[in-house]
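Take a look at this single chain, the form predicted on its own, given in structure tokens.
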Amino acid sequence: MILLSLAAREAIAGVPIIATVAEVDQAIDRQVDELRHLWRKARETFKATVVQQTFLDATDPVFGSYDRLVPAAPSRLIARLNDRMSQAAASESVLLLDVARASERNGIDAWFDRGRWFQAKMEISQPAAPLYGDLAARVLAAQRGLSKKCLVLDLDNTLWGGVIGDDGLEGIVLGQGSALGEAHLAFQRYALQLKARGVILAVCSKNDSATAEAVFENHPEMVLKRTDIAAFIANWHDKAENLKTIATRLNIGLDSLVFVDDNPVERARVRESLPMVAVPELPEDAARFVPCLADAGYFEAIGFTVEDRQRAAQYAANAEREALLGSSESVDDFLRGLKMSVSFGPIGTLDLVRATQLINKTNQFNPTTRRYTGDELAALAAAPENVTLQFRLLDRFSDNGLVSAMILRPDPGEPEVLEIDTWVMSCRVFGRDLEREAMNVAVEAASHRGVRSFRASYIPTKKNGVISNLYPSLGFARMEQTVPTDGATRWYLNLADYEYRPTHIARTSK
């Protein structure tokens, strides 16, 4: 990854205080399409994923308010030129570090020092050097999947005062009229903006089930209803241990949790226990739980995808899966019950930012855990030489969406033999059959090129362990091999000897 830090002093030196709107448009053009040219020189030269950083307003006022009325008064040139650039980063998929929102919610002094920028053109002081790590991290962790899936919250005294059991349903405090009802309630509309933007929301409390549930239908002031929570665990039992299964409830790993609890007895007792789970030390003034969550950057992204946008009601449609699930005779009897249909094709442009995104998120079905950033996934879909699918699985519930993707590359010395190089599947439609559709459909897109056989590598990891026999179970035979260190296997499959796999699912597009 190239990361780009510009001062905006050298950005603006030549638009005089003068200039027209007009001159100022032309001014910011000249400067966004120089930082595109160097986005792209990067990934020419590199093959790396550019991360540009937003310029650090540290100007001085020139009219004072006034400023915000002039063209080309610098902090309004500053603000439009961030703007510009921003618009122009999302249509070249080049990430954002965001500093000048940085600055403004610290203050420009927390982050700039003159006598430093004087002395060593040393931008972000050194106070602010490790705040800018940390905001560096967050992006690097974030294109590499890192960030959590899950937000598991606490209910009494977290999101509403007092404790339903105890107060009952008039007691607590939550909503207008109260300074810490009010806070509360900010609170749950924070949770209800991180679900919309495709974070999952479950609930752990030490409470009874009914009673907890209670307030989320029968309280007037509720911003959050039991619609909005996958996974609802209230009981007596020991919290660290109900994480476990509600990470199991919505099949993702501990480490997807972000665990928010105002008991600090509890929140030591999930750290010690469950040390992937992430706990924010929550203050002690609910008015600081929305800055505290906000700033901790759990919830990091780097882009915004349909998916994300339809995970809240894809969970919602997960419930009536397990109901149908509970209610029928058979897992036979389940898979024909959800009517299912698969629609796939070579990954296309339109499916970058999503494929990328699963590429890079997904764990447990993973074979080899590439990882790929959207450029060296557009090079290897653009290749005619490789097959690349994508499959969206549909059901009577909802549209999952992007479910499943597939690189498959020529060997050098043997081109009629594609190598399985990346292989992933959202853990949201294990157990339906798709792996097996998914191989009928490659088999067949290798079969019309004259593609001869199939070799994968299964390389074991912490979380893949869930497909350690995916290779066997479809056909594959293992290749003779000297054992590797890292304990890879590798497996191989003749075309012509491939048996079709019966599926539940249909098919509605080629």
The other form holds:
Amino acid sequence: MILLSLAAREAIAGVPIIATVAEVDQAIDRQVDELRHLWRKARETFKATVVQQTFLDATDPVFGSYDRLVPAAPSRLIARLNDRMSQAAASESVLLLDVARASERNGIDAWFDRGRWFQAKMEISQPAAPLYGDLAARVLAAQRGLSKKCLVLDLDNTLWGGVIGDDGLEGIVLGQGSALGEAHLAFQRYALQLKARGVILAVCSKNDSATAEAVFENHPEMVLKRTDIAAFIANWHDKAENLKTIATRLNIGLDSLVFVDDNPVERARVRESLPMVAVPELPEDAARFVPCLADAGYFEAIGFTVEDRQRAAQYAANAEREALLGSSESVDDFLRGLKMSVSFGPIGTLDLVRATQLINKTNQFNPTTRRYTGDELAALAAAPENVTLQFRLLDRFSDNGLVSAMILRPDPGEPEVLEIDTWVMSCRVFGRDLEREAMNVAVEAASHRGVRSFRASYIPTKKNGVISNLYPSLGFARMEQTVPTDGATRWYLNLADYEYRPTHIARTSK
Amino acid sequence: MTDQDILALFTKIIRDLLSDESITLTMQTKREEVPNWDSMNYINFIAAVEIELGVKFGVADIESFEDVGAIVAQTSAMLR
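Could the form predicted in complex with its partner chain be shown next, to go alongside the form predicted on its own?
Entire complex below, previous chain first.
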């Protein structure tokens, strides 16, 4: 990673206070162009992810409140520069580290020490350094697909004040008319916002299931509805066990969960038995639940994809699919009833963001667990000797979006042999035979190029055991070789011998 | 906090900062006499003292300290 940490006072120096809007824009465009040049240079030279820090506003008022109306007032210059720079960064796939926003949250004096600036041109003061490091790490983690995916909520004294089992529907504190009720409402609204941006919501509560669900159905002030919750568990079992069930049911890892509970005993219990689950130390005061969750940065993102926008609807559709599965006589019957279709093609420019996200986030259906940055993937997709494929799966309940990607690269010196470098598939579409249809497509695409065979590796990890039998199930044969240290197995397939696998997935494009 | 306490704290801070347990500061120690106590680590030292004791040095002070004793004296004055 290359992180550009630049001081604003250098960037805006030389713009006189009498400058017009046009002159200000010109000066700022010049700055942004220079940055663009730096980003490209950094990327070319180091082949690394480039992160640009927003400019801290450590300026002082010149006119006072009227500053806001003077285009060249220092605070306006920095605001404008940050706006223009952020847009440029997005168009260049440069990631942002928004220290400007962070400093608005806890005050510029917590970040910028004037003495340190004069002594050492140090813009981020030492006390802010740990937070700065944390913010930078979040961006990198998000890029590596390590952000959390699911918010698991306790109910009593977390989503509302009081205990539903004791206080009843009329007794719990929620909604207008009570400060505490409004605080809980604000927390629900925040959870709903997270849901809208693609975070999965779940409930894990010690309650009778019917009593707990009744609040969602019948309390007029509830912002969260039962349908917002993708996995709802209310019983008297150990919460750590229930969290495991939630992870299994949603088909995500335990390390993708954030567990929010007002009860310190439950928090301690979960931390102890499931250290991979993130458990924020919720403050006693419900008014501070939202900032506690928000400032922890669990759900840090580097993009907002179509799939993110649709995720909530997809999880709702999953519930409907489960209902269909329950009413189907056989799995075959169920798959036929889904009326699936796949569209596919090479990984194009428009697929890059989602394909990168998928490659970096997928741990289960991922035989090699290789990670690529957006730039690296763009280069792989552009190389004419490679075959890249992306698959979108539709069914009668929803458009699942881009759910699988494949990168095949020729063996050096053996252009007629393609190595399956990477193959990932979203866990949302497990069990639909998409891997069979994908292999059918890959074999066709490669045969057209005169490729004779595929080679592939399965490198076992803690998480990809679910596909340990993937290649033999698709007709690949094991390659004899000395036992490698990582437990990897090697597989090959002669395309001439490949038997096309029948599936219930129709093709919608070629 | 006596001046000796402050001096002991300074020794602890500078040992941590430079990862060197052999350092023992005296009132007469000058920065140049301590290996690796360069200008960057001087700023880090000042920041550590500020965080540890909740004091704040002025820019003029920081430039004028001749020896450790001067920093102790200024710290002691700020704590009073």
